[in-house]
Amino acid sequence: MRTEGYEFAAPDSWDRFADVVALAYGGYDAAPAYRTVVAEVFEPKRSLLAHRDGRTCATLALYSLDMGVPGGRRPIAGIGYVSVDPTHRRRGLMRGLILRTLAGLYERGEEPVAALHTTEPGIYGRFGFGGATRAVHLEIPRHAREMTPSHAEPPLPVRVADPADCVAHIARIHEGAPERRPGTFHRDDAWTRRALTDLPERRGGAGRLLCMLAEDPGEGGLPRGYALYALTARWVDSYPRYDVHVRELFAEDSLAYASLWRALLDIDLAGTVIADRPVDDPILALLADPRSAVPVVRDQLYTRLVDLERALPQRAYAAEIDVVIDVADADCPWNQGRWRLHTGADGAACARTGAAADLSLSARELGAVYLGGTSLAQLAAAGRVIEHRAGAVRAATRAFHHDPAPFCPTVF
């Protein structure tokens, strides 16, 4: 694939960028109100456009994210809106945009890890991105709403409100999420507005966005959890069987969490409650009949180590480890070679070494395990990780693992 004759430069505005995105995604023009919300989080100086003969023909947006990784929040480069004009496909433009972005991050000493959501999972593995988070899709039918007995206190009081009136509560509760679960990132005011955007033309037939708040029972108590959801009217044999679409649900404690789910499952007129949740979400343990929810696991966020030497020490590990990893990475050759990863009471260190390798893998596998949700042992069983020293896979699997599993509910 060649990109001769193309120029790559930062865009001067979101509107110019968005025109190419709209064309690549089927010609659907975003409403002006939605363009305004998205423009607030757009970073033109970090993003890229490809031009030829004065015409813009490909895009890549780059976001400065403060994302949870094992051990706390860290800077992550979020990649989004990778698109190519239909008349300029198969000319290496996507590859050119991605490799320029990765090289630029490394050369400027910026975020050592990049992450993206993908519309086509088969594409990004060849650029070193590995599937790092998964979501379980649930469709909880009316007959499967019974919950297992709980030793918790009585449920918290729950009320329904307009999300616009709850922005401060939503932002405060969400603020703690990245510390608890890798993959979730800090949302400033602009990202919060984007998460709460509720334009009629983007509802897909559903009603307006609603917010449930689980509140502390004390006088003047603050909400301890919230759920954003919308209902789609559906009738079966003249009976109302509305679909309840849960957009997101965050809680500060297990009681607030369970209270919200009990209220969601008890909505009048509802037939099915639909949600995408973490693979280890407590709802799977709360339901007395989780089988009827037909859980389906799907890939979600993909991550890529841009600068391995900085990326590996910036996360925490579940167990001490001293391992030599032989890494194949043709697209980021500065990562290629053997590295010793050593963890201990003082944290982690990673340095080049001439010692014999304990494990061999590619950048894609490192990206997959970085957030702690993908098993190195599983990858090894699939032939994607080679063990040279007995026990190395088991030890590394234990060290990279994180509980709870990573999850990224906000698409960027």
Ligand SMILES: CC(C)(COP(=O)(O)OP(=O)(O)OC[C@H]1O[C@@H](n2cnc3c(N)ncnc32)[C@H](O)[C@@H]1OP(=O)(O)O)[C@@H](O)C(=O)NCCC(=O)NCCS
Second form
Amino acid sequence: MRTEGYEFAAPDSWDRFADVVALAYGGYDAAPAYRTVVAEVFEPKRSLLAHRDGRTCATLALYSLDMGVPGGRRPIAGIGYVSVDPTHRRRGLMRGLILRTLAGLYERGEEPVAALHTTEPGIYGRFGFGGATRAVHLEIPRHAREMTPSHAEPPLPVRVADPADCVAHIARIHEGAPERRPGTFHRDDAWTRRALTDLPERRGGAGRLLCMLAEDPGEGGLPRGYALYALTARWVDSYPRYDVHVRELFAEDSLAYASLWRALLDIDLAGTVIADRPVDDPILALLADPRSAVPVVRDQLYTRLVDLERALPQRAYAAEIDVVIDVADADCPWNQGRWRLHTGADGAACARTGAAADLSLSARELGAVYLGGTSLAQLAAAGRVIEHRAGAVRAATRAFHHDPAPFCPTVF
Ligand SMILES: CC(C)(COP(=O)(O)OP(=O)(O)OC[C@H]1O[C@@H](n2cnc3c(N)ncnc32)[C@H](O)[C@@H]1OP(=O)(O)O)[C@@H](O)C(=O)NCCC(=O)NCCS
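What would you give as the form predicted in complex with the named molecule, now that the form predicted on its own is on the page?
Next comes the full complex, and the chain you just saw is listed first.
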């Protein structure tokens, strides 16, 4: 085995961990203030390092997330900061970190599902992670600010504030997000601080982070939505054409949502409003000319069923289903084999079966469809899911689908 001579252990210090991460990601040393914010969400006892001859060579951070899946919030193991010292690459250290983590989660009966964001989409499919959420990148030009008429009521009043003064509102509004949309996860105080981090050295030329609040017009009413955004100054032919970068936008109802977008698109200096949004985001239905925003869809969160027997019943299904799936999973052999998934009045159940398979697929496809945003029929059309009983793909596609589409705007 190529990882002979390496030892795997939980980190004792965030700093040593962070040093390897900084080196692996190009030698950018994180500002001390940023390290502090990231350290607050770091869970050393759950994370992993690889050492050799007293030197730390590779890292993996594991986070205990409470994430929306179809049916409500569930524990999901978030994996982040997978990094290997450039002089120790392609010896199997990443493989060692990932497989040890998956086996540990299973053996200890912890989260039955793992999720990660990846720097490159080609890395994690081999370990059974499937692309589960997508984001659509929008660049809305000044000439396409017009919105299709929507609400009978006038827009809500919107005010701009310092995010530091709205932390409680932001946390409260975000709190409802995982129930509304799978892929978003509960953010405690430390995760909220991380989401609001705004260090000058990390702004990339933009101004400071601002917060827009859509206010409830009733007396004493609490804000019903917020947008976090920053402007980058840009002048074209002596005209202001600033970029407005929308970092995140959450609203409790559609009027608050539309009011925030109206206000963002109306910023006087704005040239282009830039945002990454869910693929079914209402802004695509609100813009009179969505084509001008040149929507570009890209992969986002990848999920992996660690313990299939517990993972499949812990989510809800959009339609009744009774299907036998034959799963190939060499890295997590306990998932391998034929499973009967059926739903009824008391929810879903999943158990081993000797019955003939209706569908064959690998862990990667199951991971991809788990949050309800990837179509099983699409994977079948690509030859990645094999149908043995006519109609099984169609039935399973309907059952696994979730509306609205999952989305994970918080990178971990
Ligand atoms: C990506 C990274 C973690 C890989 O670490 P590594 O220890 O060299 O990977 P391993 O030797 O365990 O490789 C396991 C497999 O992944 C493949 N692989 C590794 N990096 C890959 C990449 N960037 N793209 C596609 N495949 C990759 C290897 O070829 C190997 O393939 P195999 O299954 O055919 O044997 C490392 O290159 C790194 O730190 N990169 C910079 C940080 C980064 O991008 N991290 C990912 C964060 S999500």
